[in-house]
Structures are given as structure tokens and as C-alpha cells.
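This document starts with one chain, in the form predicted on its own, laid out as C-alpha cells.
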Amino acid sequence: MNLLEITSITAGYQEGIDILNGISLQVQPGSVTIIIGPNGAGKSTLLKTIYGFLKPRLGQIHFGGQDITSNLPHEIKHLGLSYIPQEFNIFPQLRVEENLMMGAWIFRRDKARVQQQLEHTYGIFPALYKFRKARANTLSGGQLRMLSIAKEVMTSPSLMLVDEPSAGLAPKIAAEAYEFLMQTRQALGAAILMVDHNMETALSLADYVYVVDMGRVRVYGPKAEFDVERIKGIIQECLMGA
């Protein structure tokens, strides 16, 4: 059974202007599925729609066999789905450990569980333990990306939605960001649905590929059917309106 199944989703930010136009997509348990496409294709909008920030006008979203089309973000998070946006999803003035605890706000009253998840998260990201008392605004770019990911690990999600993990990062730090994501996937057995412009790196990590254009799936399939040159060619066709 698919972990995530999106069926004919149509959505937009303004009435009468749809960004997603009947898009369908599936994510298998434990897999890495990447979404690639030109700017304005609807990639980030799709992640926001899955996570409940934007309500679809048509279509359905199922997660773990449950219809979450109308669910709110906090309800979706309870079910085991997390969202890591492009920007650093942290509170700059809070300490590292306080940020991690904010990641566990959906069960914040269960202090034993929060402590258990803290220990589990530090086990995955031991470097964060050394900085646990430091304010987030004193961390480097790579450390901030690590904290953004670790904050979502606090709920042990079975699926992480990741939007442009290398956006605005220097190449070395970007490489660390992908490493953090793969560490998380391995530790949790989680699936990843990732939007990315970094085609070569994203493709090297992927199990499945979707190329999206104008809010629709242009082509999709297992990684074996794609290489960077094929994807570049498809995107060029998209840009030329072919």
C-alpha cells in the first residue's frame, strides 16, 4: 500500500487561479521520491497542500490509508507526517534544546515522551547535543539545517516533506544537509518526498522521480528510467511550451 497517495489535486492561492491542475502522485513507505520541474511549476505548492496549509479545490490526499484532504497541519503532524520548508524552521532566540522541544509541541504535556524523543534525536544528531544550550542564532548554516531537520525528528515521522534542502547554502554545507536527511531516513525508516532544483544530487538519492510542469505531472517513474540529461531535456521542453 502507498504511504501517501495524491489523487487529481487542484488547488491555488486565489479563487479562479489554480496552481495545481489535477496532479496525482504516490510515495512508497521508506522511499525517497523527488519532485523536479521549472520555477512556478507548483512543486512547493504541492507540499503545502499535502500538509494542510492550502486546501485543495478538487481531489483527495490519503496518508497511511486515511483521508487527510481536509485535515489541519497539527492533525497531519499527529499522524506522522512532517514538513521541512526552504527557510530554517527554527526560533532564533531560543536555545537549541528549546527548539527541539518546540518540535514536540503536539505531545508537550507528556514530559517522559519529550525526554525520550530528545535522547533519540541527540542519538541521531550527536553534534547538536554539544550545542544544546547555545542560542540558535549563533549556529552556522549547516548547523541550522541540522536543527531544522532534527526539530521534525522529535515526532518520529514516517514521511518527511522537504522543500529545497540546499536552498541558499554553500556547496559543502548543502552536502551536509543531504547527509542529515539520509541519516534521518535510516534512523527512522522514514520516507522522504523532496522538492529540489539540485538535480544531480537529488537524483543520486532518489528511488522515484516526478517531473512537474504547470501543476501537472509531466513524466514519472523509478530512478532507473532517468538521468540528469533526460531530466534537463524534459525541463527544457517545459520551458519552451512543448
The other form holds:
Amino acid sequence: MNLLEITSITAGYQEGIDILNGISLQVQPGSVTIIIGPNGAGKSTLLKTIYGFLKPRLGQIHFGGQDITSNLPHEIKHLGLSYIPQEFNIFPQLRVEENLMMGAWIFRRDKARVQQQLEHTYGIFPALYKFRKARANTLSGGQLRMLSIAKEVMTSPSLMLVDEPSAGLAPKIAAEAYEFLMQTRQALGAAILMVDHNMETALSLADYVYVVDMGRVRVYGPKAEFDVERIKGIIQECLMGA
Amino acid sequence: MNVTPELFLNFLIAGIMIGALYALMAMGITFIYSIMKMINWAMGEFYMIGSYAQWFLVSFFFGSAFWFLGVLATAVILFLVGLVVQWLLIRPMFSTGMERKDEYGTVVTIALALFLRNLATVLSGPNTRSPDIDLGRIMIGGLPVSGNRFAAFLGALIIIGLFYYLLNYTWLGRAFRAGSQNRVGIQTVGINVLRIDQIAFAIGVTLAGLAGALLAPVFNVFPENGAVTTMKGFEIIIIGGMGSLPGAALGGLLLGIVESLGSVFIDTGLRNVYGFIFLIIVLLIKPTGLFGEKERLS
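Same protein, different form: I have the form predicted on its own, so give me the form predicted together with its partner chain.
Whole complex next, starting from this chain.
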């Protein structure tokens, strides 16, 4: 059974202007699925729609067999989904440990579990333990990305929606960001649905690839069917309007 | 006027005392602003409701001996009123994802202020009232201080202390602080942002109402008594820095002291002008206010 099943989703930010035009997509449990496409294709909008920030006008979204099309973000979080936006998704003036604890909000009353998850997260990201008393706004770009991911690890999600993990980062820090994601996947066995511009790296991590354009899936398939040159060719066709 | 050290100290103490109450009001405004990114222009009217509630409860229920029960009951009433008002008037614009929420918030809360002020006039008449509370005089370091003022000051300190505890040592407080820094972030961790807004609004107006209740025996209770208080609240949050709670606390104390000392050294009649002069001086030296930041992260 698919972990996430998106069927013919149509959505947009303003009435009459749809960004997603009947897009369909599936994510297998434990897999890494990447979404690639030209700017304005609707990649980030798709993630926002899945996580409930944007209400689809048409179509359905099922997660773990449950219909989440009309759910709000805080309800979706309870189901085992996490969302890591493009920007550093942290609370800059809270301490690192407070940021991680906020990640455990949905089971905050279970003190033992919060503590256990904190230790688990520090186990995956030992560097954060050293900075646990520091305010988040004193961390470097790479550490902030690590914290953004680690905060989501607190709930041990079964699917992580990741939007441009390397956006705005220097190449060395971007490489670290991918490493953090893969560490997380390994530790949790979580599936990842990732939007990315960094084709080479994304492709090297992926199990499945979707190329989207104008809010629709243009081509999709297992990673074996794709290489960077083919994807570049498809995107070029998209940009030429073919 | 011959200003003796005793007189100076006396006015300084009076300034600090009233400053703590100003701080309470300003913290309410700042708290709502920092979470919801909108200004509640009706804060003075919640102060007014708090002062009327205290007058009513002391006069008809608890009596002057149990005035503090009136303050507690006022807190409960204001919190419930805040929940309902937010749900009816403010929540719709946040739940429908409309743009320019702050402008809508401005219009709605100004209209609410006018409505509440007129409702108070209709229900209670334009006359001034005052709860029958007389705590006499107490001596601080050999100086006589009004018992009512001192009780209001102590009450404000206790409330500020509880508010500080809530913000820094509870999950809800951490959610408020997180929400003020990253509104999307709190939704991604599973917090119902609309509920956080509602509770924050209710707490903010409760702080204003408590300032009104504590000051009810010090200043008169009348339908317009929130208007000046609102202006002072805004002066304070600009002095302290928009969105900064420590700034609101310090700004309140400083405004109280400046007004009090200005009354001694210059002219009592210009009491409300000193705050604005102080505000201009602060902005000339530090345009973002004492604790303000040029730009917040996230």
C-alpha cells in the first residue's frame, strides 16, 4: 500500500488561478521520492497542500489510508507527517533544546517520551547536544538546517516533506544537509518526499523521480529510468513549452 | 518649588508604582501584537471593563474587605470576554486566510473600542464611580504612600511574575514565544495556531483588565478612562521596542517615573505630555526603542 497517495489535486493561492492542475503522485513507505521541475511548476505548493497549508479545490490526499484532504497542519502532524520548509524552520530566540522540545509538542504531556526522544535525537545529531543551551540564532547555517531536521525527528515521522534542503546554502553545508536527511531516514526508516533543484545530489539519493511542470506530472518512474541528462532534457522541453 | 530629597523619593516611588501598572497594560498590548501581529486598539476599553468589573464586584458582591476577590473574578471575566471577542471578531480573518489582517484588525478593534465605550455610557451613565476601597497609608522608608496605590503596585508585580512564569516555564508559554518568532513553525510542530491566537488575545486583554481593576480605587471609573491608558500603552511599547515584553515592562516603569518626576520639577498639569517628550528622546537616540530589533529572524 502507498504511504501517501495524491489524486488529481487542483489548488492555488487565489481563486481562478490554479498552481496545481490535477497532479497525482504516490510515495512508498521508507522510500525517497524527489520532485524536480522548472521554477513555478508548483513543487513547493504541492508540499504546502499536502501539509494542509493550502486547501485543494479538487482531488484527494490520502496518508496511511486516511483521507487528509481537509485536515489542518496541526492535525496532519499528529498522523506522523512532518514538513521541513525551505527556510530554516526554527524558533530563533529559543534555545536549541527548547526548539527540539517544541518538536515534541504533540506528546508534551508524556515527560518520559519527550526525554527519550531528546536523547534519541541527540544520538542522531550529537553536534546539537554541545549547543543545547545556546540560542538558535547563534548557530551557523548548517547547524540551523540540522536543527530544522532534528526538530522533526522528535516525533519519529513516517513521512517527511522536505522543500529544497540545499536552498541558499554553501555547497559544503548543502552536502551536510543531505547527510542529515539520510541519517534521519536511516534512523527512523521514514519516507522522504523532497523538492529539489540540485538534480545530481537529489537523483543520487532518490528511489523514485517525478518531473512536474505547470502543476502536472510530466514524467515519473523509478530512479533507474532517469539520469541527469534526461531530466535536463525534460526540463528544457518544459521551458520551451513543448 | 523647593524639592527636598524626601519629596523627590516620594515621587520616585509613586512613579515606580504607577509605572508597574502601565507596564501591565503595555505587556498586554505587546503580547497580542507579538503573537498575532496586529494591534488591539480596544485595549483601553478592556482596561475600562476591568475597572467597572472591580467597582461592580466590590460594591455589590465582595465588599471592600475582600477587594482582592474582585480582582481575581475580574481576571476570569476578562479572560472569558477575551475568548469570545477574539472568536467572534478576530478569528474569522485568521481562519479564512485573508490578506491584510493587520488593517482589518485595526478597523475592527477601533470599532470595538467605540462600541464598548458607548455601551458603558448606556449601561452606567457618564458619571464617575469608584469602588469603596481605602487601605489607608503605609510608610516606606519613612515616607507615606497610599495603601491603594501600594496594593495596586504589589498586585501588578504578582501578575507580572505569574506572566513571566507562564511564558518561561510552561509548555504553553514556550508555544507563545515560539509562535511570536515563527508562525509557520508552530503549525509544523502540531500546534493549533488559531487556538494559540485566541488564548493569547484573552490573556492580553486580561492583563489590561487587571490594570483597570487594580487602579479602580486610585483613578476614577468612567466610560472614557481607557482612552488615555491606551495612548500610554502605545507610548510604552514604542519606548520599549515593538514586540518586546521586557521592553514593555521597562518602558512602563520609565514612563511612570518620567511622569511623576516631571510633575514635581515642571508642572503637574503637563503630566501626559512628559511621556511623549520622553518617547521622542528615546526614538532620537534609539529609533527601534530600548529593546527593539531592526529585523527579527524568520
